[in-house]
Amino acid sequence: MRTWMILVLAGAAMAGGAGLPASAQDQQALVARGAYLVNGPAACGNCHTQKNPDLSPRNDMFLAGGERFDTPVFTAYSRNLTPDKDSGIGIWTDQQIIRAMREGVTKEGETLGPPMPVPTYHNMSDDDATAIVAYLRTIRPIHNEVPESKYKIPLRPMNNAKGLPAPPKSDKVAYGGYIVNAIAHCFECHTTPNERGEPDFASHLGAGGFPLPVWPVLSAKPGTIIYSLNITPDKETGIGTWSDDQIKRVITEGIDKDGKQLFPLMPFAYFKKMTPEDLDAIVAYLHTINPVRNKTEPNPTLQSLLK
């Protein structure tokens, strides 16, 4: 690990695990930092866990993966995460999960595609990245074998991820950004599509309008899609006349400025386990962007499409 990250990590080890030695300290804080990622800002969860009806998460089957995504040009399946040999990563090495993760590429050489943000992973620090393979190595394999994906449109994986350390906290708008873009993946569905349907980065970054599937399990009409809210300072369309409070509001309970419930396709749920800090970098980081007046589709009421 880099030096900044070690003094940091080894800090947070010696707070809390007195006794160990050097090595156990520095390990017992790299599982703690993933298990930080995974379980909030990265919100691996949201998509590969599996649902109960009121879609609270399976605690029989936490990163199991199996659940279903339609769109008019796939039907994808997320993956098992657990370190289950057979359907899982149990079998996996480290830098191959790393790959899967930034680059998009398995261990058997297969293209990951969408809904998993490998764009936005891609820019995922080397130490990021050893921490959440160090905390999933710790959870419970489950056996799950999970469908195919299949796919219209062709995938491409990402060239080789540079790694580069995180921006210090100290920092708050360059490590909110780097929240944003390397963990939360928050412009992989807040970014409006381009003529191809992949999200315009370029122009539209935030802007919001990208199509997304609501959760089989919530909707009684297969293939319901919802539409991202534009997430840009923009006055007219975006969040621009939203105060902090009301940035944070959204973010961590999923209640817009308006009071109006967003569907929980939207991991508010896990983004409430943010530290205070990191939601705070994460508004001064949006302030920061390009505002793009864009009025997005609206959206039917969550009460509408419950079945």
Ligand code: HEC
Second form
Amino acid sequence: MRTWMILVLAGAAMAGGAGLPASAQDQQALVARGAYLVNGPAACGNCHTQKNPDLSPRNDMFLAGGERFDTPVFTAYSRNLTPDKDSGIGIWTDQQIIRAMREGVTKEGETLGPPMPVPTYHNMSDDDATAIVAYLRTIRPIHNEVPESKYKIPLRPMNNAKGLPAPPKSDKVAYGGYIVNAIAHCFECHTTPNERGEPDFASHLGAGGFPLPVWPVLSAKPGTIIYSLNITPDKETGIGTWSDDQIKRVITEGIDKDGKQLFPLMPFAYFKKMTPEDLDAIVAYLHTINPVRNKTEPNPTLQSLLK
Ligand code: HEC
Ligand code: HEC
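Instead of the form predicted on its own shown above, give the structure for the form predicted in complex with the named molecule, please.
The next block holds the full complex; its first chain is the one shown before.
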């Protein structure tokens, strides 16, 4: 731990919050913002925390990685995001962690592959990236060596991220667009794949039908695929006829317009922790995207997969 951090923490313990020096208050606010993003809209744990058989996150493995993602073109394992010095990111610098998130290049210079949502995090502001790192430094270190991912597809790192500030919250649509496109990676799951199996952002943004493998903890159902759904404002195949409250309920509870409980690959348990303002902004933004007609495959029910 750095000396200043020990001083900050010692200061916090003595002063008990209210009388903190400004820098310690700033640090507290930064960690709180990071905790909000990681456990709310960014939903890092949906991939970086392994699951119990009922699909709830394993608290003993909080953000310790090792979740497996099996597709025809890769077997990937999420990595250990805890401050463990051997198996986690304890000895990485802030800049190294931010570069891995936003450009997909690790401390060792290796390129990260999917499903790590680097194309989304590429648009993340410097403030939010710094907040996420500040929070990750505070979580419990867990020793967990993660197997190496294997990709049959070429991996490309991204250019230098700009780190532009997020739009002001007063501009609801723009701010909602920032959460969707820089934090919550909605479109990396919800965009229809092209012939190469990559999301076709140019013509099918948000139109659904992307195949997502279920987690290996459901080993009784090997190879089950869940398809993302059309979240464009198309009236027949998308969510064009849904009320704002229905859209909010499916985002935060995973219950659709007809009362069906969705599969938690859709990170609703994380999105539930979003502020009402952020949720409002997301819905306002979703109304503005291009409606695309695309009928998606019906998914099996959650109950049938848990059995
Ligand atoms: C949709 C799944 C998914 C989400 C969401 C996700 N990650 Fe990842 N992440 C991965 C996978 C898989 C890898 C490993 C990729 C590989 O092996 O090339 C990874 C790798 C990383 C690495 C590289 C670590 C190392 O040791 O090389 C960092 C850092 C990271 N993720 C941070 C985050 C943070 C922070 C968040 C949330 C803001 C997040 N990830 C959200 C799937 C995800
Ligand atoms: C990790 C992948 C993933 C991410 C990230 C994700 N979703 Fe989903 N979403 C899904 C899947 C899969 C379903 C369908 C689940 C099912 O049918 O059981 C779904 C369902 C939905 C539905 C219901 C549509 C319908 O017709 O019933 C809406 C709306 C939705 N998502 C919006 C969003 C928004 C908005 C975001 C970002 C804030 C988001 N999703 C992020 C995978 C994802």
